[in-house]
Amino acid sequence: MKDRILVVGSLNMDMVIEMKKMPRIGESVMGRNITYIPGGKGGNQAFAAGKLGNRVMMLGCVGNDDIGKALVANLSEIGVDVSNVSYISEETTGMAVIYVSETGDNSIVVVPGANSACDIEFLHENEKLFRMADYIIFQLEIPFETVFHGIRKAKEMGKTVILNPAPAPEPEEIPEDIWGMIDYLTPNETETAKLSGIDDISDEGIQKGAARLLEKGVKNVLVTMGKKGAFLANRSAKVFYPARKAEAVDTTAAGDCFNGAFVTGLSEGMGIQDAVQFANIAASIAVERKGAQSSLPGREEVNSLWKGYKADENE
């Protein structure tokens, strides 16, 4: 049986606007199409791993409109346990407002609203889904102090904690006692950059870059690269692992794509080689279509070409 997996993070809306080129400061261009889909880091990972035939749980909140119920309709769907996700009267329901230009590169602007309610006295009345998950994943669209306790929570009860680190926090703003509590930490370079105090994307710079989180406490650093794939840092290894080509329509939820499916294959019990060639798998289609949940793939597209990945491999 596959272990459990539960996502405590936003649930957002996005209204993606797509445009020729993105706009520089102070400049006005023409959008060519406007859409409305769901996302949100916390529901687009939750989806990527329930659309992967995984046993997910959402805990997170929404408004009390049409908006936060679509969203949560959307995952139940496919199967994600949204029995604990709480409609706040008070709040509108978050909004992420995202440009994608024609070569797939995105800017987003995040409005939380109701994801602001995710406290920790939410977490408290909801104590029994950490009891019941294996694995736990984290991300920094809800209140940060509530992300903390979560991640304490988890540990105490000996959960395998991972945490998605965006928005990119400062540093400083992580508590001490946090990073060694962390089992997975994934950030992309930018963010690798940002919280390791080393301003440099390059190959040798994210891997001066995780070595440095290594000495902060994490067990685990696995940087998302885009188009490079992705790099693995812990006390034994440091492996870049190759993506997939592919023909990138939209980046949006690329990362949420690669977590969720990270986190599926290690609760399936993949070694983490595996969980994260499975994971570029997947990031590697989600580019090739728009949107955040409408762009995440199934678990028999991306079996197929796992296995073809996996044959190359052994030839």
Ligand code: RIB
Contents of the next structure:
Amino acid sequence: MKDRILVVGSLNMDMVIEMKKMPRIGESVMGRNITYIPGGKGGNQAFAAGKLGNRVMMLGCVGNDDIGKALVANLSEIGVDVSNVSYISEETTGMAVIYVSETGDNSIVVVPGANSACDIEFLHENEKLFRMADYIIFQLEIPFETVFHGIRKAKEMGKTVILNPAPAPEPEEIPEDIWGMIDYLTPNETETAKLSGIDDISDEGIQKGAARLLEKGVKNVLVTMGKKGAFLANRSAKVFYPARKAEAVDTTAAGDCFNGAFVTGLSEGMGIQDAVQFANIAASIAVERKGAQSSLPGREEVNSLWKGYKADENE
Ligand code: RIB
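Complement to the form predicted on its own: the form predicted together with this ligand:
Below is the entire complex, every chain and molecule, led by the chain shown above.
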């Protein structure tokens, strides 16, 4: 039986606007189309792990509106336990406006709406989910104090804590005691630079940044590096894991896919190295498709590439 994963985080509806090139400040550009796709970093990570076949519980808040219901239904359809997602009458469901350029790059503005209602009281009410979980994964699209409270609670209960620090806060916004409670910190390159204070996203800069984060007490720093793959640093290893080559059409939620797949690997008893490579493969599939949850791969697809990868590795 796989261990249980709890995702504590945001649920957003993404309004995705495709365009040739991103507008610069003061510039108007023509968009090609607009689509509405379920997203939110929390929802995406829960969806990713759920679609890969895990036992996943989602803890988050939506508005008491049709959009909120659609987000919850999308997660429920792939088997995520959404029974503790809260419908907030006074707020509308979180929304993200995402620009996607012809090269597959994106920029995102999130309006949190009901995600702001995920407060400490809400976690108290749902403490039983913390007890039921083995792996608890957080991002930073809900109030920071809720995340920090959740991390302390998870550690008190002896759970494995994963923090995907996105969007990245200022480093001083993370309380000193929190760093040492993080089993896996999973920033991307710019988040690593911001959190570590080492403003250099070259491979060397990332290594230094990760080392600085380890010094703060984090047990494993796992930097997602887009088409380069991922870099893992802990006290005994510093390793780059190259990505599978992919034709990126939209990188939205690739990091979420990586996180969901990584925790899937861990929860199935894979070693860290295998879990990172499994996650790299899942994320490489996600970038080949449009949208957030719409892009996340199923188990069969990941396994078929994963098996090929393992065979090459053993040659
Ligand atoms: O990581 C991608 C996600 O960030 C999008 O789905 C959007 O909702 C924002 O939360």
